[in-house]
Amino acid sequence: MAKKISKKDIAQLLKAWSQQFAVLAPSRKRGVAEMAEWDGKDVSFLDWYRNTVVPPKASFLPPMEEMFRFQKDKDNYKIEPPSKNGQKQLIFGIRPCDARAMAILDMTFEDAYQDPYYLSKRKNTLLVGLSCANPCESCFCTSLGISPSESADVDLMLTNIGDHFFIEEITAKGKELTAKTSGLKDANKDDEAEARKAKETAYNKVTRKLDTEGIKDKLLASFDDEGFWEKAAAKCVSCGICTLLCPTCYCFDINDELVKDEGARFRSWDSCGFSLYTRMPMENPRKEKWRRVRQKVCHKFEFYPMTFDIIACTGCGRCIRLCPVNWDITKVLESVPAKAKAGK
């Protein structure tokens, strides 16, 4: 059965989970919205919170983490694993579409390859999604299947209705985690219509619209397009934004930290949007713009959904919002040529 919490209530709610959990929410401290570690009372972000920055992908694939540190001798090298940190997390008002990323991520690092350093703190996680009463102008989630109240992919989900917040149980753990929960109340009839009403509101207000039918085929078709992808680059200035920000890419570099003879091993963040990424010793086969936004654009839209039968893509709309040209993949995708439809 739903249950409902007066607002007033959400920081104690939040120190009981604190309890049990590492507790992560929305903050600005760093000066950019991010999702981190909760400081036991402030709950402001109750009333600015939109979506963070940095996409909550950063709490299981982080920027730079550690995989290893590796000691040299005589005859040849000790490895030591990083320590395991037992903790279980519970992110706080995690969004639809940045909860939807996280199972697109988990098509990567769970279902194609066991990584452990993903899986380690994924499987340890619940998350308490928020839904999104007032999106960006630049978030087209509708378009991708998603509404700014979809619940499929997080443990709990509230919705606000007023004073309150009406709490919907979607997994098993999330009810477990309410039925230890004190302070909670059982919602009715009316509550359970003012929680549709809100996300049928919300919904409607997502007006940035993206036909994505037969999207696959048709970048398959204006592939070798140059001319197109040329004109498609023409302002991009591959900064790398758009994908170190993006909640479903998951690039990252490896490098080692040596001071004599001991060391570590890093793997960090990186962006098909970067020159040097594709660079080998002899060749740097994507050298020009055009063939490194047609990688990310197809990537998500194209081959992806190739391999899991999915776009990559959850309309959050970081990378229209936050780019320093206004560079809007939704109109790329909108511009490819009309004779690059599929059958034609």
Contents of the next structure:
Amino acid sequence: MAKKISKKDIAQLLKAWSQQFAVLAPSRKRGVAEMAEWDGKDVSFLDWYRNTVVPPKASFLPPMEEMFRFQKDKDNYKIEPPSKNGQKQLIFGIRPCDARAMAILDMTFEDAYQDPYYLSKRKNTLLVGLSCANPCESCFCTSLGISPSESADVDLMLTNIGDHFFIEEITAKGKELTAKTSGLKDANKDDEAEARKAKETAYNKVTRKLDTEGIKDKLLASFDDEGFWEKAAAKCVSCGICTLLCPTCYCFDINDELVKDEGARFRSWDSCGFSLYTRMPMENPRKEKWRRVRQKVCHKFEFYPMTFDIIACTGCGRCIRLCPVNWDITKVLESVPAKAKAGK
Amino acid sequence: MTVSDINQRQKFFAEGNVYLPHIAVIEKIIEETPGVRTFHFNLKDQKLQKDFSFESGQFAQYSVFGIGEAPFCISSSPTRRDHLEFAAQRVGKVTNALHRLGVGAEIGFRGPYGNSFPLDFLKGKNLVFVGGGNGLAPLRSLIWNVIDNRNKYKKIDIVYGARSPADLCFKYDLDAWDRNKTVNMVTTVDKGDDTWKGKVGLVPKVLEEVAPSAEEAVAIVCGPPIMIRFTFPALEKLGFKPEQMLTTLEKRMKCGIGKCGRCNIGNIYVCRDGPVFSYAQIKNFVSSEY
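Right, the form predicted alone is done, so what does the form predicted in complex with the partner chain look like?
What follows is the whole complex; the chain from before opens it.
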């Protein structure tokens, strides 16, 4: 049975949840929109929030994260494992595209060896989704099988129906949460109809389309088409922003720091857009920019589908909105030759 | 690798955390060439050292604390376990730091990672080892492994080369294999000097002269990418099929377990799906990504 909550009670709701969880909600305090610890009162994001600039992956794979510390005692070293952080989190307002991105990231971090840093945070976090009412011009989620207003990848899903939010319980964890939350009312048939209408309207507002049919095979066939990739990469400035702020990009670097006798190992976001990313002392397989752009596009639309049977793109549009030179992945994908030119 | 293999391996790591290194102690250092050193080491914790197991072809992440980590194959054979070995050429930040270390120094060690040479597939076959420079490191783990189980394999040919006599690595192994009558050892250099009495010529060319038969044979190739690129066509000329050619690849790596992203060739991660591959697996990408 779906629930609803009056809009003016949202602050109350988040306050109640703050008792059990570290609640994260959209915030612009640091200049760009991101999911940040809720300050206990401000719900003005309900008016300005379309999507965060920093994707929610940052709450699971932080831009920089300490992996462990070590101590140096003369010539001996002692490793201090990371402390077990059992803090329960709740992310309020995640968009369906970004929730799907988390499901896509799970595949990598659960694959073969478990990644303890990512997975422990993921296990301790509830996702409360918020339907998109105003998708951006750059959004193309519907082309990737995602609706801006529905999600199976969250625990609860909220949809704006005028003076209320309509609440769907998606997972058992979500159901458990609503059962323990006071101030929710049962939704009726009219609310349901309102929600359906709102979702349909939002869906139709996503006007940008990308034809993903057969894209994997087209990319495979065009892998050696150097001319095509050179053209596709021509205006790229290798700034890396389309990967760093992509909700499904997960590449990271690992580095050490040692000050006197106290040290730590960190991991930090990295990007296949940077030429140092693959550089080895003797050579670099992706020295040329076009090879790096090819890697980025093919990883999402060819290699990830080959390994996990899903395209590693959710159509969130960040790489289009945030690119300083208006590079547009949908345009690149549309121009992949239907048949590869004769190989070199 | 099956899920239970992974679970079994994951248990070896402190708290099951695959990123946490164990402390290892350097026991001996051998100057192979002016830029390449072999390090003999053991895990500091004796119980771990005893429980540790690996197979020829696997690699590990080695760290100099405060400087960083770098991946190297375990260059010793699992059949010889009084210590472990790896070889490092002094070329970057971590390898320079490694070369400054002395006997008794402590380093970080996590592994083993990756797949290994398929011993079941090699059993009962003629083996042709083709190595160049310090690319002999992973091969020598397997070479000693098969020599220590000599009756399981048929003919063994080894073709090994380096730029100059001074660049030949593991000379003590080359001598031992040369003396071993059950092994056909051919050493070559690109350019000889006054004292060099052996063969002169590039590895792929010398390989064609040695002309090992492709019948019931497997070639195992490792060396600099340029050598690998020319060795595969040479083997094809000798009648080897892509499935009969194995190699072990090297890429920049950080995590070692298929997460950090950078060591892919197409949809394959060298760390997770390799480092041992058949030419059949990688030939589509070799021209453009390796």
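Positions refer to the first chain, counted from 1. Whichever C-alpha set is largest while still superposing within 1.5 Å between the two forms counts as the rigid core. Quick caveat: nothing in here was measured; it's all calculated off a predicted structure.
The rigid-core alignment places the CA of E137 less than 2 Å apart between these two forms. Here A234 does not count as shifted, since its C-alpha moves by less than 2 Å between these two forms after the core is aligned. With the core held fixed, D111 shows a CA shift of 2 Å or greater between these two forms.
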